[in-house]
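This document starts with one chain, in the form predicted alone, laid out as structure tokens.
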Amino acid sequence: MKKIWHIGRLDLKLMVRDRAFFFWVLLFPLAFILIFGNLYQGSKTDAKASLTVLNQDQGRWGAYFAEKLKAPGIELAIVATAPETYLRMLVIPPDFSLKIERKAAQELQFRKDSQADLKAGAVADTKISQAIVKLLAELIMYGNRDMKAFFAARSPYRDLVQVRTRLPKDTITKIPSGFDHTIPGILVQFVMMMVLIYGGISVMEDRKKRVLARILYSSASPAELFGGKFLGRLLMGLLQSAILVVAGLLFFRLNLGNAWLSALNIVVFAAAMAALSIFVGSVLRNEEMIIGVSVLTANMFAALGGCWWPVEIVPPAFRALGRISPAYWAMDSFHQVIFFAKGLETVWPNLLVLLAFAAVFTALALRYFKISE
């Protein structure tokens, strides 16, 4: 196990002492996040349901039910002119208290932002709901007398009906979107990009200089050799996915969600492009067109794996065609912790796809590695 710890330190550190180490690894991902974290913000979202009540009525009706609006997990402002800017409103209109005096049927506005939160929406639903129905409960309580002494005459009501409404299940309450969504899915890219390049450049020139063989002919073993190599490629994208982390931290005030999970999720992730690498450096034998394979493979999965937009947006064909990507079961899982709080029970499946990207990579690697030309 020293010797598995020597040989992959000793990779890390060459990857590190390189000049531009720094611009791909953080550098040039930052400005991605940049770019695309400004570019997909996310959709406006209130932790209270927020809700404006226009009230247009010229009685005391209006008013009257604007009170029963009221709760605690509402966040209401009562307005006499519409604001420029709302999430969601309701339109009381002038004829209000008129039509109730009449017992005529009632219309109600109700206009949501298209981007307003779904679960904050349904929660303001609920409350219009029940204050509609509470209402009529009252007027029917109070039969068919004089509807101008309602006021005086009443007598306190309590909570007469209960209405609950809630979201079909699995139902997506929020879209992945601005830095929780932007920074995992550069994250996921450039772990492909610059494990594969770096991992599998250093795995040619290692075979070319016969590096390898010279540490072979040491006392190490073949299998101490790859796990060596399989280690170094290892910490190379948990150094960048640390450094990425710790900016998002920093800088974008990143939600992690369950950080072991998210934890997790990165080691499992970046073992199989660690093994992915090996196979490349090992198949492969010039800088050009490992540099262009692994771009492209890089971006492909990336754009399959829904790190460039959020796969939930997309049709389900396409979707369908992501799972054949790692960077999908990554993001997925980045997902289901970030943005809806799954736990373990939820992203099981994911981890073990991962690893099972792992394994086959890992033996295509050990297939095709190489000591020498």
Contents of the next structure:
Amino acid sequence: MKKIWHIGRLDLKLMVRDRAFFFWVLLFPLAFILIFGNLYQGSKTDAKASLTVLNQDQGRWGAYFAEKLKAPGIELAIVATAPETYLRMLVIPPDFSLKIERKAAQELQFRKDSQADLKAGAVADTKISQAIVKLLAELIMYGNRDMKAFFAARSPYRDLVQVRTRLPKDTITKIPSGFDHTIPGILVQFVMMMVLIYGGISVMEDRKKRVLARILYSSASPAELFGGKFLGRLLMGLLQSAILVVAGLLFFRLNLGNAWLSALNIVVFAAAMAALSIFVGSVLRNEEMIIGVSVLTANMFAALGGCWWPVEIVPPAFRALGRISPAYWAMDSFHQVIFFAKGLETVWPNLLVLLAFAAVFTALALRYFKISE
Amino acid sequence: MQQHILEIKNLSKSYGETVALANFSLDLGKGEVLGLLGPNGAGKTTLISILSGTLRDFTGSVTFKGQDLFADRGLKNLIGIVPQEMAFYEDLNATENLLFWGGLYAIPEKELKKRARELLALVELGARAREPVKKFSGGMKRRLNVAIGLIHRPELLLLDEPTVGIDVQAKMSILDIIRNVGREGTSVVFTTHQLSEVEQTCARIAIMDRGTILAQGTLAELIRIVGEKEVVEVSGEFSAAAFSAIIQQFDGNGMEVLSVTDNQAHLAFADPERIPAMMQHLFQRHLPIADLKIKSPNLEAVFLKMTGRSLRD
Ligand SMILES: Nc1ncnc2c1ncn2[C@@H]1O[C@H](COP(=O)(O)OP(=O)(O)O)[C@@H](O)[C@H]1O
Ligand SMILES: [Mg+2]
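The form predicted together with its partner chain, contrasted with the form predicted alone above:
Starting with the chain above, the whole complex follows.
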């Protein structure tokens, strides 16, 4: 165990020594985070469904209808003139009351900002339908009576109709976005890229320089050598993760949900990449090839796995294809934990899939790991 | 009788069709410094790799201090190996390298640091211990390579061509280090394809070629193999076949053909008086000769006699 630590620690030390280290593990990913974070800013904060009602009605029905929209989940603002910005706005036209009294058909306009939160939008939609149905019901019941009395008295038919909307089970009501999506995404991408590049190249160089063989000249066993190399690469992945998490917490108010679960997700994912990097460094014979293959693999896995844009927005076929990427499972865990506040009971299958990836990559690495050319 | 620290018996190893070691046997006395001389491809590296425990699929046995070397991994802690390659970390400095490699052995940290300083002084790298090794010259790297093999105070040191590719001065310094190590009681085997090195450094010399030992002994013992003969080196624009055909017709009276290759041949004469006649014989048959040297018997002649080829080819 001591020898494994001794061998693994050196690889981490050599990575940190690299002159380009801070560029690769901090500045470069930060640039990605800024680009993608701003690209997929997503919902403006809108936890309580905000609803602006522009009441232009000349009569009394407009105000009466607007009152019906009041509900605990709704942040209602009733205004007489259109505001410059709004997330969603219901427009009650000037002839609203007139048309009701004439029993004429009419239309209400409901305007939404394209970035408004979908879930909150659904709440507002429901509330509006509910208010319309209630109003119609009251009109039908009360239609022939004296309107003065109607407004004076508290309507006995007030809660005559209850409307409940249910969304289909798998409807995506919230798309992960903003820095809480982007930082884990770029973290996953860079753990792949850095571990594969640094880890792969050093396995290849150590083999070529016969450093691997020389380690075995001591009483270290081949298992300890492999273990040390694996640990070194795992540490590389954890260091890259730690740097981005700290940067995220400091500069982007990163929210990781359940921190333990997110950390576990990172460890399991980094382990898979550590094993893959030994495989890559064992089968490829020069630096250019390792960099090429690593960048290609990492970026393909990142794109498929939803590191750059949330897989929630891509077509289902593409999302299904994403499952071949370990990044998909790590990102899905992050989304479950960060955005949907899910726990181990939800993400354990993801962690198992990542462990399976790690097992397959370890088997490949063991099969091809050699101490000399 | 002197106690053997290392006994190698009938080691054989092939790479497919290529035989690298063929029934190789060798004993090494405690505290002895042995030079293993062999041309490229003789099997020197293969031998060291087997002894280091990193090369498998061989037959034969190796006993170290009376125990099967491969039965107990712990025995490796008593052996230091200096590979032909500069196998260390170029991005680390010399001290860091020594501490990393030493860290693979169970040496207390304080003692390890002391040993590293001591070794850096021994290999004359003390002043540049804090520089990244990649800035070192070839000779400095070779010296570090040797120091790493010594970090855990091994009882047996094996060096594979420790002087390859460096200038004469650097070579001398490496040979000095080897002699020093030997004087301190460490047993040493070092391989080389350079005659002068073993002549200068070792009490005992073994000559190997094609995977096996051809002769061994002290320098004086080996030279006696050739006998009290003069060695003539003939060079010119001739083929090996042409030279052989012509020299066969010459009655040398105790002349021995040591080696014949294209452009060069070596002949040994018990009777130096016959040398002018031999020259005349070659000239008469219009063999294009460019140069001719007469040498007194040396290790090179022994080597030529044993292997039939020059070390330089
Ligand atoms: N990995 C290998 N695969 C095939 N042949 C090899 C290998 N290593 C060495 N050989 C062959 O084995 C013989 C001995 O090689 P080696 O031990 O390297 O000799 P030396 O170190 O004395 O130059 C040579 O003919 C060489 O070509
Ligand atoms: Mg060799």
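It should be emphasised that the depicted structure is a prediction, and the values quoted were computed from it without experimental measurement. Take the two forms, find the largest set of C-alpha atoms that superpose within 1.5 Å, and that set is the rigid core. Positions refer to the first chain, counted from 1.
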Superposing on the rigid core, does the Cα of E205 end up 2 Å or more away between these two forms?
no
Is there a C-alpha shift of 2 Å or more at A263 between these two forms once the rigid core is superposed?
no
